[in-house]
Structures are given as C-alpha cells and as structure tokens.
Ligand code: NAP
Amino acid sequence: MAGLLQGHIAAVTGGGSGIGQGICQAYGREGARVIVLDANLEGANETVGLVTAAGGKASAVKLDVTDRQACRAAAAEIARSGNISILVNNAGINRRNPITGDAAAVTKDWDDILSINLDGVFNVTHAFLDQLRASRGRIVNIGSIQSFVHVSWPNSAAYTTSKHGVLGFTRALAAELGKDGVRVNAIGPGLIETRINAEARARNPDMVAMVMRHTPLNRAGKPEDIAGPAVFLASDMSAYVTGSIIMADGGFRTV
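How about the structure of this chain only, in the form predicted alone?
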C-alpha cells in the first residue's frame, strides 16, 4: 500500500536531530522524498542515513535559517529536481535566562532566539513560497506549549515571544494562502526528550517534575510523538485543516 505522503517532496529544517529527525524518518516511511535542512551537516547526513536505511529517499542540505540569501539559494537548488509540497519549519533554539539578568547576555539571547525561531521561519517559508503555491502544498510550523503559556517558565521571555510569533504567523499565512490551496498549521510540543535537551533536563529536575505534575499522561514525549501529528498535517487526511495548532503536550494545558 502506498504511504500517506507518496509522491511528495518534503523539506524539514532542523532535520539533523531531535524532533526534526523524527519527522524526517516518519515522512520517509510514508513515501515522501525528504530533504534534510540543517546548519549541522553531520547531523543532517545522519538523518539521511536513517531514512535510507529504512528504505526511504533523502538528501541533506546545509542551511542556516537566519541567512536569508542562503535560504533563497537552497530553495532554488532544490527546485531543480522538483518543487517541494511539504515544508516543516522545525529549526529552533531555547535558552532560559531572566530578562533582568546581565544585559549583554539577555540581548544576545533575544537576538539569537528570535533570529532562528521566528525570523528563520519567515526566511525559509518565503524562499519556498513559489514552490508551495505551485504544488498546492502544506506548511507545518513547530510551535510549543509556550505559544500559549508562560507562567511555568518565567525566565524565557525570548523563547515565549518567538513561539507566540510562530502561532500568529501560522494563522496569518493560513488566511492569506488558502486561496492558493496551501494549508498552514502548527504543532505545539510539550516536553520532548531529545539528545539536545538531555543535559538541561538533568540540570533541572524540579522543572521536569513541574511539567510531569501538569501532564495527565505522566511522561515526557518522544520525537515520534510529534512525528505522528506532522504526518497527519502533511497528508490529505487533513485536507480541510488549516490555521490550526495540534497540541502534542500530554495534556499539559488541561491541568
């Protein structure tokens, strides 16, 4: 039986690790040709290896999402072998420092986080926009529970701002691009266990315990917990879904 994404070309930013890697693997299993975009080419190549070992098709492209010209160049290069029909804006970083702390550090955190988490989403989306309109494609943006809540994380003004922005961008694009047949949705992960945040989780057991107290499923998520919703939103199963966010947070916002 053909996969849910057979015939699609999917580009995934931050695909070299964590949630992005999980999404790439799921898309490959469902028949999409996957283009792994990541500033870390070694990680991107690792993902390509995982996808191809499972019988999928994938290639890696080194990309810094903060570099607008590089995004346009990557999109032009990829278009030579076909227009993408799925774009996942997953690349992101997080740092938790109080805005009342060292001014230089706070300013750097703000600039770095917004440039990747929000400007990067714009840069990549705008670069691929012509392809997505031509293919009547679909965009999946990775938001967060912090697209809605912030009181549980008082030391993350930049990250919270960026993820609120991702949700607003998702809704604005859905309203504008619907006439072109392009669907735009988001996923709001809760605490997801990845290699990247392993050290932070180990250093902050109280934070992990707080999240678990607010999570009815009583466990942290895995990348595959986000990959499932990402497949749904990229497939024709969600043909009448746009401007929405699927929360994959174990029920965090219900408690």
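Can you return the structure of this protein in the form predicted together with the ligand rather than the form predicted alone?
Below you will find a single chain and nothing else.
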C-alpha cells in the first residue's frame, strides 16, 4: 500500500534528535524522501540510518537555523534534486531561568532562544518559500503548550515568547499563503521525553509531577506521539486544515 506521503520531499529541522527524529522516521515510513537538517550532523546521520534501515530514503545536511545565509545556500542546493513539498520547523532549545536573575544570563537566554526558536523558523521558511509555493506544499511548525499559557511554566519568558511567536507566524503565513495552495499548521506538544528536558526531568521531579497533575492521559509523551499529527498535517488527509494548531499534550490544556 502506498504511504500517505509517497512522492513528497520533506525537510525537517532539528531532525537529528527527539521529536524531529521521530517525525523523520514516520515520514520515511509513509514514503517521503526525508532531508534531515540539523546543527548536529552526528544526530542527523543517526536519523538517516534509522530511516534507511526501515526501508525509507533520507539524507543529512548540517544546518544551523540561525545562519540565514546558510539556510538559503542549503535550500538552493536541495532544490537541485527537487523542490521540497513538506517543511517541518522543529529545531529548538529551552532554558528556564527567572527574568529577575543574573542579567547577563537572562539576556543570553533571550538572544539564544529567540534566534533559534523564532528567527530560525523564519530563516528556514523564507529560504524554502519558492519551493513550497511551487510544490503547493505544507509547513508544520512545532509550537508548545507555551504557545498559549505561562502560569504553569515559570521561569521561561523567552521560550514562551518564542512559542507564541511560532503560533502567530503559523497563522499569519496560513492567511498569506493559502492562495498559493500552501498550508501552514502547528503542533503543540506537551511534555515529551527528549534530550531537551532530560536534565530538568532528572533534577526537578516536582515539575514532572505538576505536569502529570495537568495531564488527563497521565503519562509523559514520546516522540512518536508527535509523529502522527505531523504525518496528518503533511498529508492530503488534512487538505482543508490550515492556520491550526493540534495540541498533542495528553490533554494538558483541558484541565
């Protein structure tokens, strides 16, 4: 049976780890040719190995999403072997420090988080825009519970701001690119067990307990919990869905 993404070329930023790696594996299984973009080439190569071992097609490109010129160069190089039709803006970082803390640290957090989580989304999207318009493509941005709320997640002004920005960008692009047949949506993961939060989970069990009290499904998520919504939003099954965010958070925002 043909996969849901047969014939598609998908680029996934931050595809070398965690949620991005899970999405790459699912896209490969559904028949897309996957281009794993990551600042961490070792991780990207690991993902390529996982996709190809399962019978899929994938290649790795080292890319720092904060480097606008490098994003343009990578997009131009990738176009030589075909326009992408799916872009997943997934690369991201998180640090939790109170805004009232050390000024230098707070300022660095702000600069680093906004430049990767928000400017990076713009840089990559803009670099691939012509390809996505030509292929009437689909963009999937990775937001967060923190695209909406902050009170339960203290000490993360920069991250919350970046993820609100991701949702705003998603909606603005959906409105602007609909006429070109490009759909733009987001996914809002809850607590997903990946490297981004491994240290926080180990050091701060109270944080995990707080999240679980807010999670009717009563478990943390795994990268594959995000892969399903990511396949849906990239496939024709969501042909009339744009400007939306699918929360894959175990129900966090309902309680």
